[in-house]
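So this first bit is one chain, no partners, the form predicted alone, shown in structure tokens.
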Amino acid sequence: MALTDYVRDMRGCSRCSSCKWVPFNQVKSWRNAMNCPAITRFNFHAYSGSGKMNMGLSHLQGRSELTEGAADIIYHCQLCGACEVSCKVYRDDIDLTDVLLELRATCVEEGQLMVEHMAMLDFLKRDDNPLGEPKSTRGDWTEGLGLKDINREPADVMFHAGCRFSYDPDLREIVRGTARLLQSSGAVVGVAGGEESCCGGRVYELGYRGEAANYAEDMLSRVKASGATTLVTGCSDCYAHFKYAYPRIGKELPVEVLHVTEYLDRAITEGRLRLRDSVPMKVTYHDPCHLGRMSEPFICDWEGDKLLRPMSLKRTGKGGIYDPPRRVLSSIPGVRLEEMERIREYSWCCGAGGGVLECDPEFAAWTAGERLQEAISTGAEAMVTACPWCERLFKDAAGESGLDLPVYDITQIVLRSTGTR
């Protein structure tokens, strides 16, 4: 697909501004009525989903050029998908997120690149991760866990840690705990260790399609060679790209792909993982964008009049992973869940996605701060989520702003209840 394939979508935008708000029948307060971090922060129409569609159509019609300033606006977007969820309430024949993705691919084709992203691209080319960490240390987190090396021996479950979990020292115990939970459920778990690579999701979202396809091909080859029947990941970004981007570019993985919350939910239900110890804590749960609305599986690109497209083929955000993490939390003795106002497909973004963390960390931190304030308003003692990128940014934003709100990965709470050491 290309930007030219979405002319009808861009022309169909009536500039109603619904993309800027939580659907009106879901609004619970004025404070939490907005859904798009970019338009909320910069308050200029071009930063909204509608504004970017107008920019794309104007460019295709020769009325404007993709300048450095235009690219800066295009990339000041987390690609969180909230605009599309709201848009589809009123116009379910418009695929707004796909337009935003193709607009970025057009920027790359025309050489309008963000300087701030160049270092990340260099890191990926050099060491297969966007963090600038050496490839040789990627598997260090596995030391002493007794995990199978899928490069040399078979395993039923292939665990993909992802870049952030593999390298972030503050999150090291989370990924190690996740592996122990998988083992406690009776699974034979294998990892690629130092041979694991980035899923390619970041470069896909930035518009570098060739590089994204290369990472997908590498992952596809590794999965086929592993002999595993199930792929589990604790990274929401990786999960969304495995479920949507990979099939869309013709690299669908030939295994069942589960986020760790889905796996834990199944293991608890089947009695393979027992939650015994009480964890007396009032928590609120943050729905990561890539685990929620952005994780809906890719089915097909619709050809023809989108008004005739069946609802099952429309990406509305409702098909994301929302219930499994909540069922897991409700299964833990002592845990009480207090929901925020914007939840499930209407969740407010943490701020880290779409390359924003790399090009404008101040904007990313502001976005996270907005969510932390919403979490605090519930009266919860802690925030729980299921994405390392969310966790990293929330922890940093809370520390910088002096907010006293601990942030946990859901696996940490489960681990405490199982008594696993």
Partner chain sequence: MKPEELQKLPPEVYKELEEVVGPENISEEPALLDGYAWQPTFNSSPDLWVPRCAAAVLPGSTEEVQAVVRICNKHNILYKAHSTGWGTFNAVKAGGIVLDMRRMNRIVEIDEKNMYAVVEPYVSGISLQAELLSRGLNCHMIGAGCGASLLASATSGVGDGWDGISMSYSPRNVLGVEWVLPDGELLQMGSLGSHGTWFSGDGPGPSLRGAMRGWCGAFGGLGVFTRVAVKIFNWPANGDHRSEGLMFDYLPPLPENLKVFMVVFRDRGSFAEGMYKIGEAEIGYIQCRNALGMILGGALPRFQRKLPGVPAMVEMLKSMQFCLTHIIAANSPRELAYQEKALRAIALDSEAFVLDMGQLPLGGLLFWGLVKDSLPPLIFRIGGQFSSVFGHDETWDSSILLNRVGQEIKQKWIDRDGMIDDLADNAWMFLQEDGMWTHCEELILYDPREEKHVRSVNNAIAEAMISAVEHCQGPGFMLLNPMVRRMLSPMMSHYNFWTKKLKKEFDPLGLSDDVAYCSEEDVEEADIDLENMTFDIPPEELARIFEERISVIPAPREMAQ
Second form
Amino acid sequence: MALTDYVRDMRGCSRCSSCKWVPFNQVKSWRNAMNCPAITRFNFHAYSGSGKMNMGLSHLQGRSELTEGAADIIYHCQLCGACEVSCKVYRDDIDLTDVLLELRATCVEEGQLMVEHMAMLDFLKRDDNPLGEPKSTRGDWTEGLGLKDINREPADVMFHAGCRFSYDPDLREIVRGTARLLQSSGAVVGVAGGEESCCGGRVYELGYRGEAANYAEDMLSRVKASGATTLVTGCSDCYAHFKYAYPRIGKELPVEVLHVTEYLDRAITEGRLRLRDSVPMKVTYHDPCHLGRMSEPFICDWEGDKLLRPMSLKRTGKGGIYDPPRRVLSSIPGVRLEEMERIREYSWCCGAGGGVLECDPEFAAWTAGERLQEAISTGAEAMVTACPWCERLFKDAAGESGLDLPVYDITQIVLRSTGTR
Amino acid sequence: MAVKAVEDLKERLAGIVGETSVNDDRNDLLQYARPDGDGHLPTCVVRPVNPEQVTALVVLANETGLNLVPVSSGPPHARGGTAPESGAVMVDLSAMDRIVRMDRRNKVAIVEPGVTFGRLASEASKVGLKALMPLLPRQRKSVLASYLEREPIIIPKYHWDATDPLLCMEVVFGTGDMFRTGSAAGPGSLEQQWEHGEAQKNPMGPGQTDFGRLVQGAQGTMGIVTWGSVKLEVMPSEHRIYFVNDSLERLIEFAYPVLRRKMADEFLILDGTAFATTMRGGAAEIGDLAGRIPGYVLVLGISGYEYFPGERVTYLVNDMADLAKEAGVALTRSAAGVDHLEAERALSGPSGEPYYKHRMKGGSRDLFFLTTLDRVPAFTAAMESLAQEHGHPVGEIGTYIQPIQHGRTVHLEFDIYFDPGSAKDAARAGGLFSAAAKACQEMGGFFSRPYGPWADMAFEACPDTVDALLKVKRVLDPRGVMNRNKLCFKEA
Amino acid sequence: MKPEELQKLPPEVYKELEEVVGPENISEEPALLDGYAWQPTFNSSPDLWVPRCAAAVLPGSTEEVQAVVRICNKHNILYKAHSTGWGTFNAVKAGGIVLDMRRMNRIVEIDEKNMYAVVEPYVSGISLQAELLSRGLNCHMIGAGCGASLLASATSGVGDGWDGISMSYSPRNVLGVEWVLPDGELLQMGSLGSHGTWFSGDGPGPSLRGAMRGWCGAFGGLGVFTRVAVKIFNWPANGDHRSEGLMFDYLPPLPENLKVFMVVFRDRGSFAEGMYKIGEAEIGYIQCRNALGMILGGALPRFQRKLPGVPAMVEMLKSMQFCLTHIIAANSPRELAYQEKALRAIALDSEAFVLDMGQLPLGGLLFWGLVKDSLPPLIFRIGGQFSSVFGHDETWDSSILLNRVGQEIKQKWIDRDGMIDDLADNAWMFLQEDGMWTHCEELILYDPREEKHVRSVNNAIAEAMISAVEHCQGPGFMLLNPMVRRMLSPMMSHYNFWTKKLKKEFDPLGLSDDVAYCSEEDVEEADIDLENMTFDIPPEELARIFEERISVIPAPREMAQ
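Starting from the form predicted alone shown above, please give the structure in the form predicted together with its partner chain.
Okay, now the whole complex, with that chain kicking things off.
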């Protein structure tokens, strides 16, 4: 697909601005009525979903050039998908996120690249991760856990840690705990260790289609070779790309792909994981965009008038993963969940996605700060989430802004309740 | 004005309205002057009978620089809005007194300026409608004049916006050009519009200016209205008056939820003195009744309409009783011996004679402005204190609190009663009146209808508003022929 | 140089503006500016663009707005402000600058007792309402939807909404106003100017609200409004609710003492009788005529597309086209019982039948959709765009007459495949102020990506305008078009002559773009090109209609001279 394939979508925009707001039936306060970090922070219409579609059409019709300034606007967007959810409440024939993705691909094709993203690309080329960390240390986190080497040993479950979990020392205990939880549930868990590489999601989002396809191919061959029947990841970014981007570029993984929250939910329900200890805590849960609305699986493209396509092919955000993490939390003795105002498919983004963390960390931190304020207003003692990118950014933003709210990965709370040490 | 000039002027005016409709008899002219004897007499009065004559008069004024002062109500003209400047010609519209149309289905009437409340109410009732009235208007009070001056009506639930109950108008601007406001503007004549089901009910526009609002509140400084359509409401099938007699603070607490829910029809709060003057005729009776009323009296009406009127009244009474209980007040059918039927009679038409404000002492200086209900106690306290300072008996001030715009704003009125035969009494009342106006303005009382001496005080507080009003004036009355030197439109 | 010839701001002007709002809040990036040039709603041009402005600025305060306007006056630059910015009327002429008021989005004050809220331009209906419901209060929501600016509809736009029966019409809900005049001076209207209080917008003396706007506003042609106090109203339920779902998966319960009904009338006659009685009984909170065809299209556009091929189904839908959705809101069970009894009795007397929608799953969606005004953008779901003709506010009798004519015009173009078949007479009608007057618009559904649709819509609009004149009705929204103003002003007391004079007084340099206000120039983007249209009214008939309706009010003397 290319931007030209979305002319009808772009020309269909009624400029109603629904894309800027939480779906109206779910607006609960003035403070939390907005859904899109970019338009909320930068205010010009061009920063909204609608505005970016206008830019795309303008470019295709030769009304405006794809300048550095235009590209800057296009990349000041977390690709969180909130605009599309709000748009789709009213429209069947506009695939807004796909337009945003195609705009980025067009930027790449036309050489309008962000310097910060180029650096990230260099890191990826060199070490298969966007963080600039050496490939050789990628598997260090697995040390002493007794996990199977998926390249050599059979396993039921292939666990994909993802770049952030693999390298971030502050999050290391989380990923190690996750692996122990999987093991506690009785699964034979294998990892690629040092052979694991980036899922390619970030480059896909930045518009580097060729690189994204290479990473997907790499992952596909590793999964095939492993013989595992289930792929589990604790990284929501990776999860969304496995579920949506991979099949969309023809690299669907031939295994069941589960986010760790889905896996734990099943394990708890089936009695394979017992939550014994009380964790007395009032928490609020942040839905990661990539676990929620952005993880809706890709089924197939639709030719022709999208108004006539089956509803099952329309991405509304509803098919994201919202209930499993909540069920897991509610299974933990002592945990009380206080919901924020913006949840589930209309959750506010943490700020890290779409390359924003790399190209404008200040904007990313502002976005996270908005969310932390919302979380604090619930009266919760801690925020729980299920994505390392969210966690990293929330921790940093809380520290920088002096907002005193602990941030936990959901597996940390589960681990405490299982008594696993 | 020189005798010759006056004669020339009369001749030209007679050429428009006919000789018998031009009058400069001093005794007749006196009725247009301020009753307190201040100010001037007009040069003469003309009585046009149709819009064409009105137009011709304004055109003449533009040619000659005449100062025209439109007036519709009969005397006395106590506030000074129509008090003439020296050399002014009064345009007395009372002869234009047709009820042009009465439309039961759309609850609207078209009236000319000379139509009084008594006549409108009477004609409306014949088709099952009622006129929306201010509190006990004078017998000769023009409906249009009252509405043009944004006088409050006593049923706040029908007062949606400041313009109510006035809808569309035909007006001759100060330029001498005729205009129709709102949906009456066209396309089509009134008759053609009626044929197509229209009833001149939309007061806004036409288009992107609300011309009616620029004429309303202008005290005749923008033009002369020759007819207007006015809202009427359904005459209730069942109607009951209730009273709540308690402290002002408690009444206010009770009033807010009742107003918010639009439960009542009539809804006004009076102190003992004002209550007595509205319900009783003679000074002695008034004094007696006022003395027996502690605090304030809320008078409210409850109505049932075509469908199950009794049931409507019953649920409203019960719901209101619940609210009364919460506020610690009681709904009653009589207050200090005034029966609900007496109140019903008193409120259903214009004031009997003498005019209710004159019943206690013969004269009244009326001080009124807009504020909000919660701010009222501060004003009443200030007024009491000022009255004491000026040696004016507090019991000789009637306080009238009229919620408007569903209760978002209140018209707060202090009527300072005095004996016009006593120079001392009149001077004392005048002194208190001036001091109280200044004090209330300083406390945030909004003199939205600034008559006579209030105008300078009110407009000094809002120079930007004055600048904007002057722009409007330059468009609608560029030569300043209409009611000169009123409001902020002072001659240089 | 005429201001509209200036396509790009001189660098020194840009710099001056930048110093006012900061570099982050001004842009002349063409791609960004095209975000303001995309205006498909009410756009008669098939490419759906409007002129691109020379720059966009985002003022953050009244002082910044004043400074920007003063710079425009100093350098002879056209400008126009918008709030939420939907519709062609937000466009400034080429070379002008747009003031996007998004940064001014604060709720300044909510006075619960005295029932008003003070808001800045970017406060939408839904964001204020979200703060009000828990306080037992509500606000008037307009037909453009709950995402639209409250200030814009109160000061500058139109402002009809289906809660009109209990919460009136935006321009009638205005109290104090803060207004940056076209020359940059500040005007605080009403009690605000005198005392800094917001409770009254009229006076002292004549109300400047009359200069600010009429039935509709100046659409950015008369300066910039920065704060307004709007009336707020009773909400008898206990706060809001929390239910999952976004629209058709959204099934919240109804609150206590509120109910939603559908009242289906037999024909226009019985509909009229019923509506007059409902108004007089004072029993409505929210109400709207919603034909089933429209509801079907919003919910199931695929199905709606297929239905015209099934005549029996179409006839069935048409038999229910005089359908009123009606919400009653009571403060007590006693009141609820009374209101429901009265409504049912009125229906019986008017030969209508009543469905208690609260008994169906759809009821909660319908109820909250109407309360929150979240339904309007569904109209885009059907074909991508809608247009609206008439915008009539008078009696029910005149509205229903217009509605019949409007439906006939629309059907003709539907039959020619010029717009989407909405399967019924889909006028948007409701009572205002307990029946004091009535609103009526004829809605047209179409796909703006289809050129033939755009052409047909333009034709239908032209015919509707002429038909409105023939039936003695004002042009409604069509007066936003300069050519319509030019044609109709002589039939309407020459109103535009006076409006233009006022404009000249308030804006001597004419820089607050008046293309949607009082200008009578030909402007390509907004024109109805009668000569090149294919509508079915012969020229001689057109001349007769116009001649008959020429105002009985003579032209102003200054015009005649």
